[in-house]
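In structure tokens, one chain follows: the form predicted alone.
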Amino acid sequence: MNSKLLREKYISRAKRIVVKIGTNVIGGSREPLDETRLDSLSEQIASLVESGIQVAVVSSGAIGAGMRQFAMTTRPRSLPHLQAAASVGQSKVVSCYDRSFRKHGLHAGQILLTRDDFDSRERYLNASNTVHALFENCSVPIINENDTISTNEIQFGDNDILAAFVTHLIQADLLILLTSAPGLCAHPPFSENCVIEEKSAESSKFGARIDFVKCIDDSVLALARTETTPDGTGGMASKLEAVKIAVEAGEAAVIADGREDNILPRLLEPRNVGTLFLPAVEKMGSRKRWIRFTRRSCGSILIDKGAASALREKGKSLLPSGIISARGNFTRGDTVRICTEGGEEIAKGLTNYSAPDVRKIKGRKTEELEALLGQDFFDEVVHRDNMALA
């Protein structure tokens, strides 16, 4: 595979693009923010815009820009506390964004957003309208997870996977996070899905930076460096995690430093900085986007191995005379994953009836659900037009 044609191809002819900025690219070290590299990234955006790309950003920061305004030298273990800081770190941040873009003609929109807006269907779809609309009107979204009053959110989510979920969310070409490494790097030896060039085999604190990744397996998960930053709640672990959410639904991603000097006009170029990864054949449609990656399951479904094989090799939906077992409380309409006996998730999906009902019909024919259910049923446990397999 050549370097320059896969940038060329993957990058440099994307029109709507997801960027993350992290905590450590914009922190600053006394002040809330580093406002001059905050500038020099509008800036680059705003050229990005002109030439007729449409740039949404996820942008870090709050937390951190909310502890120096608080003289907090150390992240808060307290919920209260972490949301006051996101609470007033968060008006900073976007003021910010806002004052840099208007030099450019253009206006700062702030989203903020909980896990919930993503499980219901109704707001997935407002909160992507909005985003288009945005783009619309000259402006640039600046999103956020809604911190001041998420709960898990802030102790397990990362915006690093919130970006993926944008990028799903308005159906973006290409997901660039940048952070404080070149991209993605390791010490030899190297998974057979990472293609490191000659002429990109300069070495770091990192190892060398890997050029581009063909396939995210679990030898290139297990290059990821574990240790996060006292502002940050990521690592590589996470960028990993959110590349891989945006590559196998069909679109590219790039990890770069994003405290490097004119980035993202240089991405685009495209020149050989940070590390690409390539995206699935298939692009997976918006719905099937939201089954697979964005909705959170209620429950589980185990399967048999006949069904297993019907619902990959021949894409059949879920009927009950295939189904072993249900775990968890779930009701009609919610999202649940389809498993196989030895825990292997094999899709997931919407499903047709609650977990009391599935445990009754399991393994039962169509023709006996009448007489097992009444009139109220369906044939199919999961329709395959609702159902997205992994």
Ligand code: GLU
Given for the second form:
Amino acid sequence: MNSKLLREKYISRAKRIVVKIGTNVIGGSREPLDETRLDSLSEQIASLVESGIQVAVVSSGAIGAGMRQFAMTTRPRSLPHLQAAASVGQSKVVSCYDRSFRKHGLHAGQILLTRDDFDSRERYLNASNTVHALFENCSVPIINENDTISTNEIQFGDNDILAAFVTHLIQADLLILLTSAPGLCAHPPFSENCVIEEKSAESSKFGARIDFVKCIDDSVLALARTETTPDGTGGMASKLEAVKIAVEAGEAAVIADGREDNILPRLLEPRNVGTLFLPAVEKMGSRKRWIRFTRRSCGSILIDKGAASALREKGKSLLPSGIISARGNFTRGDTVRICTEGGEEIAKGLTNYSAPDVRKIKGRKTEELEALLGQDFFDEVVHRDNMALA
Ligand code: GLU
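Provide the structure of the form predicted in complex with the ligand, given the form predicted alone shown above.
Once more the chain from above appears, this time first in line as the rest of the complex follows.
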């Protein structure tokens, strides 16, 4: 398929979209925010909503806006001061979106999340239900990390990853990361996974904009590490990491320049702008995505070759007989990584047993479990329904 057909398939037909807007797109140079650009992006989003597309926005800009309101010239190093800036900046960000959306008969609904909200299935589903209720009430969710209470342990630290998680949260079919680069750019020779259709190749000092990426392998990840990548090295690396989380669950993703005129309607048309990343697999179900990508793991279970092939090729549950050892200190219901002895991750899943119990029953047959654990036992250490293959 050529680029136009792929863009029609993955971009123009999207019905639910997550748009991440970076600080470099809406941050003001002297003012807290570039309100003209924020207004224009809101107008573009309103036009998508008008055409029947559900749009959730993950917007940065709070810390930057707060710093400017406080006339801070450098980012505060003390956490409370950073959080104070985020607090004041966040209300500015949301009030600007709300003012812009009201012109189009829409509301802005603020949602602030921490990493912990994605670990708890209950909070995860609550957040998802709220987003859907906002869609039903002529509102655009404006999502950000809850910077005012986030500390290192519970932080995303980065809204690109938060946006990828939100894509899973609401089962969006497309993630659009708007930044200050035209897309993913590269100099020749190009990786065979990066396609540049000659007629679309625009070159800049960053290299040519890649039209679409078939698969994110090491050669593609390496592009973010080169000096020539616009948007700062860290910036593009975290974008590719976020894109990977989306495409590996079966969604498409785009990186595009949020400062370009009418970028969102043009992308959806579809015009050849930004870089499209094709889904790597068929769409994954909501629960498996949560297990695979969103929930943090608390340890790992190492399994033998026979168990690895039973999981991978035969779709079986993990039984004690194939287990070699358990690492970490997990309890029942926690998420664990299931790995080979060599460390290759085969799957992630919710364990029916704590780490000490796994150590007790490893290598044993199902018939032996009652003698080891009493009557209250499960045949499976990780049931197939609670497992997502890597
Ligand atoms: N949550 C931060 C803010 O609103 C931004 C984090 C990021 O840009 O990735 O300022």
